[in-house]
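This document opens with one chain alone, in structure tokens, the form predicted on its own.
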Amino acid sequence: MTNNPVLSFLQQRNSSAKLTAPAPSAAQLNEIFKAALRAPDHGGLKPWSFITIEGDARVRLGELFVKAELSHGVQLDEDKIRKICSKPLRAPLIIAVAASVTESAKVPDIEQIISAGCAAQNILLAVEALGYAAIWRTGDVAYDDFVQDGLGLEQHQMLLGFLYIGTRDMPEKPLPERDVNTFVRSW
């Protein structure tokens, strides 16, 4: 174990999936924001977008979520879609993180998602230093066209996931114990 402060911090970093208020303030969260604006960015292209999502705005998404299920012909009845509406609710904040690809002859598409996971990254960092918790959710509705669109996201952006944004509601699980060795290797 180091006894570097930031490299421990980082060593203990821990998704959480229950989370409750408060989630970061307007401040905190500029201050989230600019952390996150410095993932690395090949080319300076600032590939990233940001979408907050708390208050009502959370019941929009997860009728949004519903609207995109029933748009692919999916049949629900009324306990799944309590159960999607839902979603959004399990925590006071979320951020969608979009990747916005600009066409570069010197900076492949990869780079630029990269880069917007990178800035992901740096916001779930952040939130943590900060003393909230997050996690970074997925799911079908992550890569869906229909929710894109109804967050209002550009042909050239591409939704990654969301980030929900809270106060850790759950005792921190145990990490498991990882060997370097066994995912580095010399060439």
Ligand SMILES: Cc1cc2nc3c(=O)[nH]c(=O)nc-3n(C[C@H](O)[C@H](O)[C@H](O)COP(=O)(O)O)c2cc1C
Contents of the next structure:
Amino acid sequence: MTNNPVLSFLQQRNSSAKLTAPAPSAAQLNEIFKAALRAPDHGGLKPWSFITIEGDARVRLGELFVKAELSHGVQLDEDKIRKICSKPLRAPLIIAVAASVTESAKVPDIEQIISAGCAAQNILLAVEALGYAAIWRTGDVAYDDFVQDGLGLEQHQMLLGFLYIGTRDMPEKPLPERDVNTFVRSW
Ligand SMILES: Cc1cc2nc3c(=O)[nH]c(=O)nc-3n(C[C@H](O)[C@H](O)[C@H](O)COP(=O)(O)O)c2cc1C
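What would you give as the form predicted together with the ligand, now that the form predicted on its own is on the page?
Entire complex below, previous chain first.
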């Protein structure tokens, strides 16, 4: 146990699979994105791109997911279509996070993708710091070119996932006790 409040916050970060309104306000969202923009960034490439999806845009995202499945020839009955359409409605706000990868002799693609992943993590932390909750979700749709096109991403951009954001709508969950030594060794 630590007495340091920031460390304690980090050690207890966790996701909420169930979310409801309200989501962070526009002003809070601006602060959250400022945290995202402090992700470590080799070469100062700023390889980050964020798309906010709220309100009716969530309905359009569900429809995009369905169209993506249909474009691959997947047969969907009405029940399945309803299920897919309801997915983005699980939170009042979604932030799609993409890595904008530029060709660089010094900074390999993987480093730019990791940087965007760090930005996503900073968003999760900032959201939680403001008293809200979130969960990072992907699924096949996140890696689907049809979905990436539909979101307006360009060829050099890679979608890393959807951050579902809102207010926790489930009890706090017990966090697993993890033994640091299982994952750490000195060399
Ligand atoms: C890149 C990435 C993709 C993920 N995709 C999903 C997903 O599609 N569905 C899901 O339930 N959890 C997904 N997760 C895991 C959750 O975000 C979350 O971390 C997990 O439920 C464990 O909860 P915790 O964060 O409270 O430890 C993903 C996590 C990462 C880092």
